[in-house]
Amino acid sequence: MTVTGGVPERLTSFVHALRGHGVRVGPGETLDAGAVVAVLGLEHRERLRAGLASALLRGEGQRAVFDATFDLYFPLRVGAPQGESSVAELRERLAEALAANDRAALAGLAAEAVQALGQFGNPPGSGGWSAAQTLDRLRPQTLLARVLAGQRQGRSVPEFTDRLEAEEIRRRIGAFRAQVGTEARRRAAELSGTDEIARRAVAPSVDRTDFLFANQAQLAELRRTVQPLARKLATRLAARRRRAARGQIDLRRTLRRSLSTGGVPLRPAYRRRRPQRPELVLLCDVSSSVAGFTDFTMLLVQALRDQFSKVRVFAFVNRTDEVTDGDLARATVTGHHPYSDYGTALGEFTERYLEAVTPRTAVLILGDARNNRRDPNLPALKLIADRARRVYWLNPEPPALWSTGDSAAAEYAGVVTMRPCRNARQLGQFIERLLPT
C-alpha cells in the first residue's frame, strides 16, 4: 500500500472525512485508530482496513462510506498505471480475469481502463476521470455470456449449478464495476485533492441517502434497515419511559409527609405521569415521485405499531383508500387521471374517513405537496387539523423548493406544521420525538 504524506496527518484527515459523512468518531476512537496503525503497520492493506473499521465504526450501515473513504486516504497505488491498451484488448483480458476470478488482475485492469477510457476535459484528463464513461465504453456486463460459455464448454446437458455460476459471474462483474469507481475517485483525488473528493464523491450512508434520489439498490437497502431502526427507536423509548416513571417531586405531598418528621422531608413524594399511547393516522402520497419515501415510512410505522394505541394508514394519489392491512395493490388511489391531486384526496378523506381522527390522534401526512396546479382544498386540511391532537406534514423536498412550480407546500404549511424529511436519519429522529413518553 502506498501512502503519501505523514501517517498521523492522513489518519486525522480520514477521521474528519468520516465525520463529514455522519460517522460519529470521537477522540477515544481516533486514539484507538492510531494504535491500530501502530500495531498493524501499512504493509497489509486489507488487514489495516479491518482494524480501522473495528476501531472507528459503531453504527450500522456505515461500512460502505468507510470503505470508499479508506480507499481515498489509503490508496492501493498512486499515479497512472504503466502501458495503455485498446478497448478490445481490455475486454479480452477482462473476460479471462473474470473467468479465473483473478482479483489482482481485475484491480489492475480497473486502473488501466480508467486511464484509457475514463479521461475527460481538454486536454484529456485535465477535467478528471469518470467511472461512468469508462464502464459505458468497456461494457463489462456484456461479457457475462462469453465467460459462462467458456466455463460450460464441453458439457452436453445443463447442470444444476449453471444458475449459481451465472450469479457468481454477475457478482464478479459488479465487484469490477466498484473497483472502476474506486480507481476513478483515486485519480480525481490526485487532481482535485483528497479532502474535496472525499466530501463530494463518496456516496452517503444508507440512513443519509436522499429519499427522492435513491436508486433501486439503495431503496432495497433502506428497507432492510427498517427492523433494526425500529428496534433502536423502541429501545430509546423504553429508556425514556423508565426515566419518566420516576417522575418529578410533588412538593405539596412531600411537605405534607414532612409534618410527621418535624418538617424534615425524609421521604420525598413523586408526581407520576400515566403513560399515554396516542393514535396515529398516516396519510401517504404513493405517487411515483415520492413512492420510496412513503414506502419506507409506512414500513417503519408498521414496525412501531406496538408503540401506539391504534394505527390507521391511508394512501392516495388523487383518490384516498385505507391500506391499514398493508395491501396497497388492491387500493383505489387514482381516479380519471394518474397525477397527484392533494386537494381532491384530502376532500375524499374528510368525507369518508374523518371518524378516524379524534382528539387523541396524531396525523402524519407524507408527500411533496406537488398538486399539479389544482385546488389545494385548504378547508379540508383545516378540518382535519381542528379535529386532531396534532398534524405534521413531512415533505421530502428541501424548503427552498416549496414555493416553486406546481408545489402547494407553502399554502399547506400555513395551515399545519410542515417539516422537511429527506432521509431515514431525519425520519427516525422525528418518529422518536413523536412517540409517547
Contents of the next structure:
Amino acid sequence: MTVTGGVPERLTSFVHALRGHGVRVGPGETLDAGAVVAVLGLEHRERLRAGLASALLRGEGQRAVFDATFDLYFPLRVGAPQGESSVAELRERLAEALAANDRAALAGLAAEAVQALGQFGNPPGSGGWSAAQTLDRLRPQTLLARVLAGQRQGRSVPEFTDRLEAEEIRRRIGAFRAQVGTEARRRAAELSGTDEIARRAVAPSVDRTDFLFANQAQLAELRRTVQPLARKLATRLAARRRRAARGQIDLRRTLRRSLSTGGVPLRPAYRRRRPQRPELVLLCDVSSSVAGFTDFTMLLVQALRDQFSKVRVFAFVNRTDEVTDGDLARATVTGHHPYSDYGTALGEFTERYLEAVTPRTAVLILGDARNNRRDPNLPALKLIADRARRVYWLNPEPPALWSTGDSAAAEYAGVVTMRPCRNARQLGQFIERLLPT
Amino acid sequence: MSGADGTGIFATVDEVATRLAEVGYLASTAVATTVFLADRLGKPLLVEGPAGVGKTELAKAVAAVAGARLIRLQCYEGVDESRALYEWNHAKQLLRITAGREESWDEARSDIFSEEFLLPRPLLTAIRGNQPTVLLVDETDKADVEVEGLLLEVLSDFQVTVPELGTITAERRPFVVLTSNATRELSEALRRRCLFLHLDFPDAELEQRIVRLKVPGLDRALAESVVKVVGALRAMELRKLPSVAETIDWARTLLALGADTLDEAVVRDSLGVILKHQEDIRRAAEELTLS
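What would the structure be for the form predicted together with the partner chain, given that what you showed me was the form predicted on its own?
Time for the whole complex; same chain goes first.
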C-alpha cells in the first residue's frame, strides 16, 4: 500500500475527517491509533482497518462512516487499474465472480468498472468518476437470474437451500454496488483531494441522517435503530429514577426496621417517589414531504409506550384521524386534495378529539408547517396549547427555512415552542427530556 | 512501541488466530487483530454484540491459550464494591475481637484490618498475585453506573486502594475482557479506556468452519446448507435471532436425526431448535415458504 505523506499526517487527517462526521475522537484515541499502526504496520489492510476501528470507534453505529472514510485514507490501490474491458466482458466476469462469491475478484471488477464506465467530463475523467453512471451502464442487478440459473445447472433435483439463493445473490450484488461507490470516491479523491471528498461524499451515520433527505435504504436503517434507541432512552430513564428515588429518609420505616437491631437504625429506609407518567398526544403530518420523520417518531413513541401512562396518536394531511392502533392505511387523512393543510387539520382535531388533551398531556406536533398558503388557524392551536400541560412543535426543516415560501412556521412558533428536529440523534435527545422523571 | 505494558501472550496476529483455533475458537481477522492489540498494548478489550456470538467464549479461549487463570466478574443490577472488589470478613473480625478481650483498642484495631481478614473479590483477585490472569467482566451493561466508576479506576492503573492496607498494584497485568449486550449505553469514559470490538455473527465461510469443528462427522454439504438457512433466518425480522450456539445445536440435531440433506419436512420439524418464540417459527416458516 502506498501512502502519500507520512503515516502520522495521514492518520491525523483521517481522524479529522472522522470528527467532521461526528465521530468523537479525542487525542488519547489518536495516540492509541498511532500505537495500533506502529504495532500492526501497513501490510495487511483488513487488519489495519480492524485495529484502527478498535482504537477509534466506541460503538457500532458509526461503522459505516468509519469504513467509507478508511477506504479513502487507506485506499486499496492507487491510480487506475490495469486492463480495458467492454461492458459485455465485464458483465461476464461479474456474473462468474458473483456466483463464486470471490471477494477479491469483485473488488477488482469494481475498480475496472469505474475506470471503464464511470468517467464523465471532457476529456473523460476530468469531470470526475460517477458510481451512478457506472452502475447504470453495468446493470449488475440484471445478472441475478443468470447467476441463479448457472448455479442450478448440473443438478438433477432442486435443493431446499435453492429458495434462499436469490436473496443471497441479491446481497452480493448490493455489496458490489457499495464497492463501486467506494471506488468512485477513491478516484474522485485522487482528483480533488482526500479531505475534500471525505467531507463531501461520505454519507453521515444513520442517527445524523437528515430526515428530509433520507432515501429508502436509510429510512429502513433508521427504522432498525428504533428499538435500540428506545432501549437506550428507557435505561437512562431507569437510572434517573433510581437516583431520584434515593435521598429522602423514610423515618417511620427506618424505625420499624431498627427493631430487629435493638433500636439501632443500621439500615435506613428511603422514601420512594412515585414516577409521574405524563400522557402524550402525537399529532403528525403524514404527507409525503415529511413522511420519514413522522414515521420514525411514531415508531419511537410506540416503542416507548410503557414510559407514558397514555399515548394517543393522530395523523393528518388535511383531515385528522386517530391512528393509535398503528393502522395508518385505514385512516382518513386526506379530503378533497392531497396537500397538507395544517389549519383545517388542527381545526378538525379540536372539534373531534379535544378531549384527548388534558392538563397532564404533553402534545407533540410533528411537521414542517408548510400550509400551502391556507389559513393557519392559529386559534385552534391556541385552544390546544391552553388545555395541555406543554405543547412542542418539532420541525424537520432547518430554522433558516421556517418562514420561506408557504411555511407558516413563524406564525405557529409564536403560539407554541417550535424546535428544529432534523435527525434521530436530536429526536432522541428531545424525547429523553420529555420522558417522566 | 515495545510491549512493556502488554500482557505478552502473543507475538503476532497470525499466532493469535492459530493458537485460538487450537483450543477450538475460530477467530475472524477482526477478532484476531483486536485480541493481539489488547495483548500488546495492555488495554482492556470491550466486546459488544448480540447474544450468542461467542463474547464470553473469547475470554475463555484466551485464558486457555495463555495457560492463565480465568477470573470472572458477573455483573448484575446491584453488584457493588463489596461484590466486585473486596470486603472485610466481619464474622472473622468479630471472632478475633472476642478472642482477644485483654488487648487495648489500638492493638485490636490494627490487627483486624490486615490481609487475614480481607475477602478479595474478582477485581482484587485479578490484580494480586503474579500468575498470568484473564479477567472477564461479563455483561458490564447490567451493572449500575457506579460500578463503571470503580472499573475505570481499576482498569486504567491496574491498582486498588484499600484504605487500611494501602495501594495494591498489579505485578502482572491481567488480560481484561469486558462484554456487553448493549442493553444500556456504557459511559464514554469507560469506552475510552478500552479497545472496542463489535463481535457480530460470523460470515458464512467462518460459521461453516465453526460448525464442522464442533460437530465432527457432519457432511460438508449439509453444513453449508445449515449455515445458509441460519443466515437467511438472521436476515428476517425475528424477536430472537439464532446464535452460533443454536446453529451448532441444529447441526447436532440433524446429525442425530440422520438427515443427510435439508428438505422441507426436516426443516419444518426441527425449526424449534433454532428459534425460541412461537411467532418467530411461524414467521420463518412463512418466509421460507414451508407448507
